[in-house]
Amino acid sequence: MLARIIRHEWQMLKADAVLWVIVAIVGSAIAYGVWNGTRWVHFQEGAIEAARSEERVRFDRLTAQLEKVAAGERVSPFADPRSPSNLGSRLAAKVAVLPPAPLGALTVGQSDLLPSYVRVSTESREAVLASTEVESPLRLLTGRFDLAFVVVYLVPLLVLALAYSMVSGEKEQGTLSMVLAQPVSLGTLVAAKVVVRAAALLVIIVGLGLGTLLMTGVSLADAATRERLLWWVASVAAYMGLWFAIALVGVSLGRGSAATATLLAGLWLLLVVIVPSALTLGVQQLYPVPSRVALVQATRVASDEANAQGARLLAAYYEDHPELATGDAEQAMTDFNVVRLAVNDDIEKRVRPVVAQFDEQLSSQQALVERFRVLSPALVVYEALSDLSGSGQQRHRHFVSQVSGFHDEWRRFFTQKVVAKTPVADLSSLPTFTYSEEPSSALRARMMATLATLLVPAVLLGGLAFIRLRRYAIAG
């Protein structure tokens, strides 16, 4: 009975004017979200490309002219290609890479605000990897225009659009009495029709974002950009469900087509909306940020008064490093290059504690929103999808640390030459970065906290409208 019904729900659906016009609708979006997103992610490798060419040519350059010097041409110390100082700090600085991810024009998420390279040298962290405050939920969720968006803001109105008047419509024409006069349920009736709605509208949406997506040519051969892909789906039809588990119960409260489409289009409004907008003036007012002027101004301070006291920074430099002293202290003392490098080391621990201050407000503000961002779907959809496209805050925090390992390698390579005045003849020898993916097991259990925590209230708003269908009154 289930099966005769749902055919024939589905060939009153496909009559249904309703149902072209959002496969229109939701086709143009999704092309041009997709479109938008490869657009973007063009944009990213051409700027990672063009620094990795400066890179290059920078690199041929040093080489010619280590060569030079080689050869016994005269240059100025400051130029010197030889002298690790000048190397480590600006001449040979590397370009640590974050590469776009292969489904990352599905979602740009965060990447259009988060650096996708830093260029890595002997300076302060803070100089190379200069942190971001916590972005607001609303404007994650209202960025550039992509699939994600139309994820997010569209298929909630398109699952309410379709669902909102399964049960109201046919009462207040009278063809539910006549329905259920025949040997099925009203429960049974609902369940097809949303099985109809629900596989329709899953296959345009998974159906058109990928025939697009490979039109631009994204290759699927790789085993973990498929599961990226499933996972996915996955995400797409559990969100897609939470919202017909929505529409259901306002179905089930037995109101007029109208009023039903009011209170469901309030529903979207406040989780999509207003939830997004007080959780993050709820995050700001709670854990504000230290302003960035307040970084700026102790960095200048910190610099200043270290600059003052060279020479007796030196000494305690080489308290706290005894393995980089030399026997000859005198010339040591004199030293610019070392001597900077303990105006560095002191720069760094006068603002480690406005640093320290900064992330730990910031992890407060992130451990917030990720505690109560189950008050909204679209914010863990969302945070979701970015993740599997690789634009999200996991992939960058984990391109981040591996930056900052490579920062501290970078500086010991250099550190050690400087202090024992050990030129540099081969620029091959010089640290180099090579981003790896984070374990595939990781985003797995991310993606299974995102399945629960759309599934399990999906599942009880389910049940909760199928029980209250039982005393729906049929007519009147």
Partner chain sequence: MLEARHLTKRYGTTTALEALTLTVSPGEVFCLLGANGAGKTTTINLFLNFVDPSEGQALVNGVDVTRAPLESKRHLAYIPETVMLYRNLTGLENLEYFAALAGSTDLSRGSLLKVLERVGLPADAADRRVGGYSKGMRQKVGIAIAVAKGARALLLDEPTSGLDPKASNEFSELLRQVSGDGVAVLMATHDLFRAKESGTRVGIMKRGRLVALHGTDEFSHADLERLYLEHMHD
Given for the second form:
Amino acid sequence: MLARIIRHEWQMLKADAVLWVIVAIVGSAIAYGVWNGTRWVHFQEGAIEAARSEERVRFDRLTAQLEKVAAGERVSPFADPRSPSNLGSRLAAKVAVLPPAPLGALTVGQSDLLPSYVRVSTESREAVLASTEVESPLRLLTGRFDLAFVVVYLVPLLVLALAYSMVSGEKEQGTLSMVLAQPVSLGTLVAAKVVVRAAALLVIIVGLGLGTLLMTGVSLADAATRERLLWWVASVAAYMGLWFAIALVGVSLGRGSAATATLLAGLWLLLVVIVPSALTLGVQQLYPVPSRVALVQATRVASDEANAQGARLLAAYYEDHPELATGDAEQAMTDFNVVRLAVNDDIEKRVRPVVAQFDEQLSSQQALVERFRVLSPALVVYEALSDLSGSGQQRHRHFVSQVSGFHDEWRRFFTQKVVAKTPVADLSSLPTFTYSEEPSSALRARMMATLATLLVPAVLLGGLAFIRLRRYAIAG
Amino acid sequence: MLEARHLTKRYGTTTALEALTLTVSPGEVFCLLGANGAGKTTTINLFLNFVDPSEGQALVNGVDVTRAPLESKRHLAYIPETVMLYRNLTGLENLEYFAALAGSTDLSRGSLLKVLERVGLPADAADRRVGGYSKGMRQKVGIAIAVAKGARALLLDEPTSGLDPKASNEFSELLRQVSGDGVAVLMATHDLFRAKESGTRVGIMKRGRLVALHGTDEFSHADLERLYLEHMHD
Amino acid sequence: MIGTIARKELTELSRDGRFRLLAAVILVLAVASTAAGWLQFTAVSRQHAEAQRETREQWLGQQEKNPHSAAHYGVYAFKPASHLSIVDTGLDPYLGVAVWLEAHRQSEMKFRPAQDRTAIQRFGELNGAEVLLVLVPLFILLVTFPVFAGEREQGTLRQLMSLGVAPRLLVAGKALGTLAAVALVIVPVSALAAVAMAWASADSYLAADVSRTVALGATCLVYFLVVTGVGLAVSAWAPSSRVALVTLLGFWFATSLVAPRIATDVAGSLHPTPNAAEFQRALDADLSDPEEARQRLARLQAETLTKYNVTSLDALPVAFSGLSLQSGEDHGNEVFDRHFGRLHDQFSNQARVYQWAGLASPLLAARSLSMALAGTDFEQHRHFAKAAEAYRRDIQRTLNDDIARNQRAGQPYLAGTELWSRVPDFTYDAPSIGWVLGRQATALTVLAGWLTLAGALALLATRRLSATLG
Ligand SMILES: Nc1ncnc2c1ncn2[C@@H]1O[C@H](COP(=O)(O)OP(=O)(O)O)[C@@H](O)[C@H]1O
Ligand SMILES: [Mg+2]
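Okay, that was the form predicted on its own. Show me the form predicted together with the partner chain next.
What follows is the entire complex, opening with the chain shown before.
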């Protein structure tokens, strides 16, 4: 019976212009979104390559200079390619890259705002991480037209467009009572309608999405990529499921088509536009992150004070780091580079509380967002899609923590050499950075949580709708 | 076949139907008469389980429609004032769909065409989309659904309102044929003439109550009209 | 007659629960976003003013040192928040807030506030402009879609027309009714925002801000008229209120969510910018070309010797180091003007494409105007960056001149407070409204075009009204 109704519904849907309009809209939106995302990934790759090539050129020059110096050429102390201080702070600074993930083209996410590479030197961690890519501010403000935009904003509207008049349309057209005069329950009828619409939409979105993605040359050879794609399909399906459930609740209220459409459009606006931006506003009010101006000033004050104390700080520095005071301490006390180390160390110590305030407020914001994310399925799915494309907060945080580790290692390496005044002869002995991807178990756990957050309300709302449908006013 | 027992429906303070007790046997054509708002549609909706009764029971083939809504609908066919069909499907496709929903097993094109022929739908219309059907053609498809389904009770709500006299006549003729096959018919109508012609019994309703119940052979058409108007007064 | 029709529309709307709910939601959001904007503005203004004062104190408080040391010590310039950023933060979150002005280098402005926010900010910021330009139009569309389509379904339209009401009056009355309903929501919010702004700037509510506020209000009004016209036209044209609703929602979605994204994509493709590493590489290549530096110094040396009519640098009455430093600055300035000029030109060009894209979506023209009037568009950011850079160049010139005048060969030269205070404090004057609107000519024209189009559509609607009664 269900199968027969499904067949009929498919026939009706096929004959309806709405479906084909939707196919056209979704088709072009998906193709454009994937293409656009791919372009962005190419831009990122170009930027990373440019940074790497700058590093290569710099290192080639350094090697040449090292050879010249070894051959007896004299250089100014500020350009000495052997000086660990020069190398660590400028000359040998290394590019630490967060490469675009395999599915990066699906969601641009935060990747246009957060840097995809940083130049690691002995500068402070904040200075190292503060790099930015050149990007049109207008584009940053509006956000990009990527596949995630299509999924997050457009798909729910299409779900609602397909579903809002499922029952009221037939009632207004008069066929509802004809159908229900047969031994068919309204629940069965609605279930069939939902199945047909959901399947059609899912096939269109997943089919076109994966199709265009494959055309852009994404390789599926990697099992991890395949798994991510599966999660992507599952998240999109769950998101659609939730919107069908929301639509069903609207339908089950038994109002006319126009009234149901208004109601559902209002819900869409609330959940996709208003709640996210209100939440942004809320977290910023509850945990305001101070302006970076405060940090600029704090650093400035600290460095004025530290510089004024100069050599005295060095003594304190050696007290803190007795392990370094091995070489000729007497000589070191007057050495410019060693004093600078001590001064920088002191500046960082003074600025740390201000920096901590930023981190603290931001993580409080993040915690609040995580708690209230369930209020908007759009937020939940956006987070998941960014996560799967490796363009979200998660992967970037993972990158930053690795960069921090590398930064520490870099500093330890050069600090020892600066204090001990060991020249660097071999550039290949410098620490190197390679980004290592997060274990897939962590992703899996987050995805399960995402699916649960979408599916539990979907099931509850769907159930509620079906219960309400029993009292649907068929006549009158 | 159709039985109402103290069937009552209240909407808030208005009583749409009050303690209707009625039986319609196979082969009988029961005509419900009454002014607009008398409760005729409510009665039919109760038999279809489109609305829940406030009190009493509606039984189809001895089963309570609220207890076994799907089972009861297997025996019912419903023809509203205008039979509404899917505009984008042909008459035949519509019939096929409804018959399939009704649980008919013989859905071959041949037998469905035969049904359409029997109810007098022009042969060339079966494969046309119903968007262009006249009201008379739609009502015929309605009867065809009932026939294809093998319904044993027919619920009609003012099925001939707005039909031209010829179409109306054809429709009544069909109805007589169907009831001749042993189908119980409950028809709400304003057409006293048709009620006298094709009905076996008439009931006059007023503000939700069945105020008179007579066999059509008890009087002439003029008597029926007088009786009706008498009840409508005061 | 128009008044009667408008009054009936308003009465009907005010009895509609959905309308009341929607109006309440918009009102609450407008109040909340304005309040948040106000808090943000006061916090940022205070921080920036304080920082600007501190940076000046630090500059003046420098101990005795060589002027070039001071040049490397540098000062910071902090971008002040404009009063109208209370209603439209525009591009501000995505542009830097501070720039370090030191010797030899022009820097990009640093610290984009957006980098210190959670990812959900990408769903858009809730500010006054967002409410006015995105939510209110949706409200207008939801109010207008049944205006004719619904009356046609109810059959009341036939009734009205049979009474001999002129279609033109009917359309005008309905438009007026809709706008009156919108005004019910907007007027209290605007009053509140104006009070907030006046309060936030009790001592400095400049005439410029008043004219900008009025212009912003006018922009919104015109945009609302455009949306009302479109809504009424679609309502008159649509076969049913359902179709009218879906069409108008599609219009809203396309113009408010899709068009901005496509417009910025197109702008980016037409006027591409290099990535940061490439930009830096090209800049560095031009800036520190050793061959160029050698030739430039040789030339400077020769010129200076001729100018002072001496044969050796030691015989010069001025310190050559000061001259060569300034020559380096001059060379750098020329390179910076070229490279930053090209980059910023591209951003300006992109913003112009965005204005032109207003042809496809009136929102873009209105948005562009709103950001410009709020002082949060790219042009005004650039204006500030230019002022800061000019200040940097002034500092360098003052210091280098001082070196040239006072440094003696072979002797250390230390300057003190007298020199530091000769460098004036940094002051910044935001451009006039004329300057701003001059750069928004395209957006103004496009919006005017839309207003005409919407008027024409509404007129067409009146024709259509009488034609579709059958
Ligand atoms: N859904 C409903 N809600 C409230 N009252 C109703 C409803 N449906 C019918 N009624 C009332 O019940 C009474 C009977 O209506 P109905 O059965 O449709 O009359 P008829 O079909 O005889 O013209 C009328 O007074 C009508 O107003
Ligand atoms: Mg009736």
